[in-house]
Every structure is written in C-alpha cells, then in structure tokens.
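What follows is one chain in structure tokens, specifically the form predicted alone.
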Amino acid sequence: MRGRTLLTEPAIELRNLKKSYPVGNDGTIEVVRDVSLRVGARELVSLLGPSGCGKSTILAIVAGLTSPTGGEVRVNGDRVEGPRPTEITIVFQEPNLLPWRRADQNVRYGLELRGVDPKVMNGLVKKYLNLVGLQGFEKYYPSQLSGGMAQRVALARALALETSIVLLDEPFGALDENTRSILGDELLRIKSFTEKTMLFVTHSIEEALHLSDRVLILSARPARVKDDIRINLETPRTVELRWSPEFQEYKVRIWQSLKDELERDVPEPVANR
C-alpha cells in the first residue's frame, strides 16, 4: 500500500501564530513568527527544525498550555483558548510517571481525574496497556521498568483518555536508536488501530521519515514553516524501505532544507580582544 488515506478537513489549524517571551526588564525574544499550518484528521505530521527553534512552544500552544502572542489555533474548528483535555493529550520526552503507582495505576490517573466509572476505567486500562505491548507488566512500578517500557506506559496513559488528537514532544528522544525504532513501529501500529491525529516533534530525519505523512521543516528561531514535504512512501515502512532510493532521496531533500537553518543557528564566533 502506498501512502495513507487521509481526510481533508484540518483537525489542527494554526493561523499566523506568533509567540514572544519577555527578557530582562523591557526586552523580548521572538520564538515563533507567523506560523500557519494545517494537520488533517488522522494525519501524522512531524515538526523538524534546529534546537530551540520553537517546536515545543508550538505544541504547548496547540495544547492550550500557553497562549500565543498573536494569531490563533483552531482544533476541530474551534479556537483554542486553554487546555482541551477531552480533545487533546500530550506525551513528553520523559515519561513523568508517578513512582509510587504501578503501571496500571499510572494509566488510571487521568481517568480518575475525569471521574470515569471504575468498570469502564478498568477496561480502558487493560485495553491500552495491551495495545502498547505491556501485558504481564501491569503491576510493575516505574523503577522496575526499562526506559522504553516506561514510555509505553506514558503512551498508554495518553491513549486511554481517547482524545482525537495526540501531541508528541520528542517522546523517544531519550531512548537508544534500536528502542526508538521499535517504539516508532509500535506508534504506527497503534495509530492504525486508533485513527488519531498526531503532531510529532523530533530532531531525527530518519524518525520523521519513518513515521510521517508530512514533514514540516521549521526555520531557526524565530520559527517559520520553511518547507512542507508530503512523504509518499509505502506503509508499513520497513527496514528494507529505509535503504531504498526513494527514502534516501527524501532524506537528502530534508537535510538540504534543514542544513541551511542549522548553519544559520550557529552563533558568530567572538573575536579575541
């Protein structure tokens, strides 16, 4: 199968988004400048750009965790004015599990805050721990889990809330390359079952190509959308596909677009005095 069948209406839409932060007594630093983008329902779109260019800031604004300085975000057609926990969940680079709770109890946490019926909750916890491949590890504490397994618990916790949109802020960034690849495959398998819309922040070109329907290249700070590349590669994207000429062509194209921004982001050397 080539590509993925997507709906055309945007689940997420950013319109001329701007974000600045105060610095010192009267200064500001501009992090995001006039970013406009659309993510279709059931799409997985990756944001790729230099460190500190504003990728995580964009995710936080979409999640309603921070307010933009200008422009707007719309989710499922409605303007985002604050957190929307019934529509959006977010997975961070660190699992942030509660150490005194077992795996199943960590997955239950968000459902408990929502006041979900205990019988329904039990079914959701079992469903999503099974979906992330943690059968038999339900009663393990975070200290007893590997990094990859802990991140699976964090993913199950987000999925159990059954929102239509999942934001992922470098969720596999702290893991070794092999574990990242395995969890990437798991994420795609989970997405095929749940049909979620996903916005994914990464620093890895390989990871972006492995996972994405589209890759958005962001400029050095302040972030702007420099390139929007649709990835027309077969799915599932096997190891063999990653060695194909098509995959390598995409990799070179993304690198060439990203390289200019990485070079622009390097500070000028200070002359000796």
The other form holds:
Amino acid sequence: MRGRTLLTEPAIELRNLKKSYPVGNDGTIEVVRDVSLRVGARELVSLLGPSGCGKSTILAIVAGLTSPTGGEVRVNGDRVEGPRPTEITIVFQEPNLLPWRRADQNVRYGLELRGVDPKVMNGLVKKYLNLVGLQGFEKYYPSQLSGGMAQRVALARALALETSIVLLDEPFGALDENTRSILGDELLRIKSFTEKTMLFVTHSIEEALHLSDRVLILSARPARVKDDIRINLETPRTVELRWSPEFQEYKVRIWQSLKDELERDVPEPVANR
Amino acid sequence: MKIPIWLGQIALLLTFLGLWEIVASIEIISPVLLPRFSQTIISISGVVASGELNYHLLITMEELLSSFLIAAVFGIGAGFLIASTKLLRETLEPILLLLFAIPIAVVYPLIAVWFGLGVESKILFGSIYGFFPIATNTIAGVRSTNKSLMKMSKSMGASSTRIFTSIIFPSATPTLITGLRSGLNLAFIGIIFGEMFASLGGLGFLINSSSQVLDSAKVFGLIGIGLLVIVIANLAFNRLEIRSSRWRGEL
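Having seen the form predicted alone, could you give me the form predicted together with its partner chain?
In what comes next, the whole complex appears, and the chain from above leads the way.
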C-alpha cells in the first residue's frame, strides 16, 4: 500500500464547473454539469467515462484552452484564466508533433517558447529523450516514427517543461493494446521519481486501474462526477497485476458504476464548428 | 544496372529532335511551316551572335523578375491576411477564385492603353497573372494547418505571433511554394502574351515580328529559348520543393 499525505491545498481543484456550447442559432448543448473535484499533489487521478461525455472538455478547461461557462478551476490555489505553461502541460491523444522538426527539435519546442537558455535546453532535451527511451532516435522525423514512439516524443516534450502538473487526454488511446500497456508502465516509472500530479482521461477501465491512485467515474453527457474510488493496489504496479483477484474486484465495481452511463448511449457531441 | 531516369528523359528528347529533323527534311510539310531542327539551331545562333536575342531576352527577364517579385509580395501578403480571419476568408476567397477563373487577357488592351508599350504594362500584366495562384495557394496552405498543433502550441504558452511563425507559416510553406511556381509560370505566359500583342521589345515581340515575315526557323528557335527559360525556373522550384518537404519522409 502506498501511504500518502494529502496537502491541505489541492494541486487541482474544480468547483461547480459548467460548460455548454452554442448549437445552431438558439440552442445550447450542455457538456459539463456541475463538476467538483480535487486532485492532491503527486496524485494520479483518472477521469473515466463513456466517450463523448465531456471528460476531454474538462481537461481543456484545466489546461486553460477553453473557458468554463460556470464555476472555476484553481491550480495550486490560483484561478485558471488561460494556459499556465510553467505549471501545467497537456499531452493529447494525437502526438501533435511538428512534422518538419526532428524528434529532438520537437522536444525543444516548448523550451524555445519559454525562452530557456540553449545550453540548458540541450541538457533537458537529452535528459527527457533518454527518460522516455528514445536515445538513438533524436534525428528522426515524426513520419519515420511509429505511433508509440511519436507519443513518447510528445511525452518527453511535455515532461521537459518540468511542470508540477501533467494533464493526459487519452494519451495512449490511439495505440494498440500492448504498446498502450507498456507506455502505461513507463508513465508510472517516470511518475515514481518526478513527483508529478497527473490528471488522466481515459475510457479504459483497465488503464485507469493500472495507473491511478483514484478513479473518478463520470456520468454520460452532461458530465457529473458519479463515483470517486480510491485504488489501493500494491506498488509498483505492473501489467501482470491485471490478473490479480484485487484488480478484478475493482474492475467489477467500476464496471457496475459505469454500466448505467454506457447504456444511456448518448451520441457524440455536435462538433462546435 | 539501373538506368537513371534523367538518361531516359534525355534519350526521349533526342528521339523527338531526331524525328523532327527527319520529318522536316523529307519535306512532306513545307519548310516555311516546319523548318528542320538544324536550320532552327543555325538561325538562333545568328540571333545570339548579333546580340539581338540578348537585347530582347534581357527585357523579358527584367519584366519576369519584376512581376514575379510583385506577385509574390502581394500574393503572399494578401494570402496570409485573408486567411487570418474567418470573415475575410469567407468574403474574399470566393471572389479571388472567381477572378482567377476570368481570362485576364481580356483586360490587356486597357492596360496597354494606360501604361503604354514599354515594360511597365508587361510587368503589371505579369503581376496580375502571378498574383492569383500565389494568393490562393497561400490561403490553402494556411487552411491545411493542423488545428491540434495550434492548440498544443497555445497550451505551451505561445503568443499568436509565435503560433504564426512556428506553426502556420511552416505548415503553409509547401503549398505556398507550389503557388509561387504556378505564379512564375503564369506571369511568364502573361508577359509573352503582352509582348506579342503590343510592345517594343522582348521575346514575345521578337517571336511576333519573326512570324510576320514568315521566318519559321527563327520563331521555332525563339520558342525553344522561351521553353528553356521556364524549364530552368521550374527545375529551381523542384529543388526548393524537395528541400522544403524533406520532413515528409522517404519518398
């Protein structure tokens, strides 16, 4: 069991968050309804919910990319009004690498935006490319990398900014099952010595269980927090843990909570132009 | 052993020139209409030696470079401006595409009246020709930018200026270069047309005056020179296109 002291000040706090989008001329679509949650420092919390339930929207709001229509987000006590690149980075489902830049230049990108000294930058790029296991691939273009490797570069780019909070929006969702498990293991390994706070969006129960300290179950759209489940599984967690009886018990419990939401089978939200 | 492609292309060219020589020498077509390749070469050597070609080619090159530069500056500028906001793009892009579809040649008589028979009217005409493909391709290039990259960049704190320089501009570059290539080719067509229609000098003027005295060998030779100009320019663009899209991976 991992012992953990929750600081009084949560790293991320959502208070009565609401988000709706205008649809057509007079309608609105409610994506997020009154979501409140707290993520403690160094916690890894998963948002688990049916696809299209608004979990990515929540993450985009925390990242400061979208503004909520109601409620607020606080990060380390401050209200989020826009991107906070020194505190938060986000990794998306697509690697979003700049295709005209080589792997190492992609990792440099965020540091260049921050105006980091070139010498320091080179050190950070090397450090984080090694950390994600890409030594030897520095000079590859994204078109020459596999999906898993491209996502590793994206992870290195985010980690190189050395923010205390990392948001992950289904980062391994586009990868095959095996690559996905391996990258999940890597993420846990990296987290174990970088002490980061992570908010992880997924629709895979197994992935959420494998990685999280807590799993928050979201309802079908509009999103509400339906359940908050602390995962007391042994650490370090390996892929093999998935076959243990405790893991299965959690899985059943989460499934039962999620099942009703999946059955509501709400269609994908209308893309907002 | 693998035969290089350029070798095949040269062989094809030589075969074509050889056939031309043979067909013309048996004179099933009157030599006034179809001179032999060798006659064409002799004729054009004379034009080169007398300095006549040099004089007219320089005029055409001056017009071509000037109109290309003007078209590039205004085309790229207008393209990025129009693409920058949704309102401008939705208002102006259809108008631009419509104007592009109009045969611009119809306005040349007016331009010749306004700007005279000198280089100015050709430069203006060539610029108009070159402007449209450059502007429309710039807009298309901006539109091809992956929105997710912009989101990523924004999340890392990029300003709009940095998003433009680090994401939008490089995304648009390959399409933009294609636009510059078409712009140059069209400007050349416009200039030659302008020179043939009403002018005092240039390659088009020379072609027109030679054809009026039925000097076919000279006309063919001059057409060859014109082709050479545009082939060299396009080869330069080929290199630029390859360089600018090397990141697309193994071809």
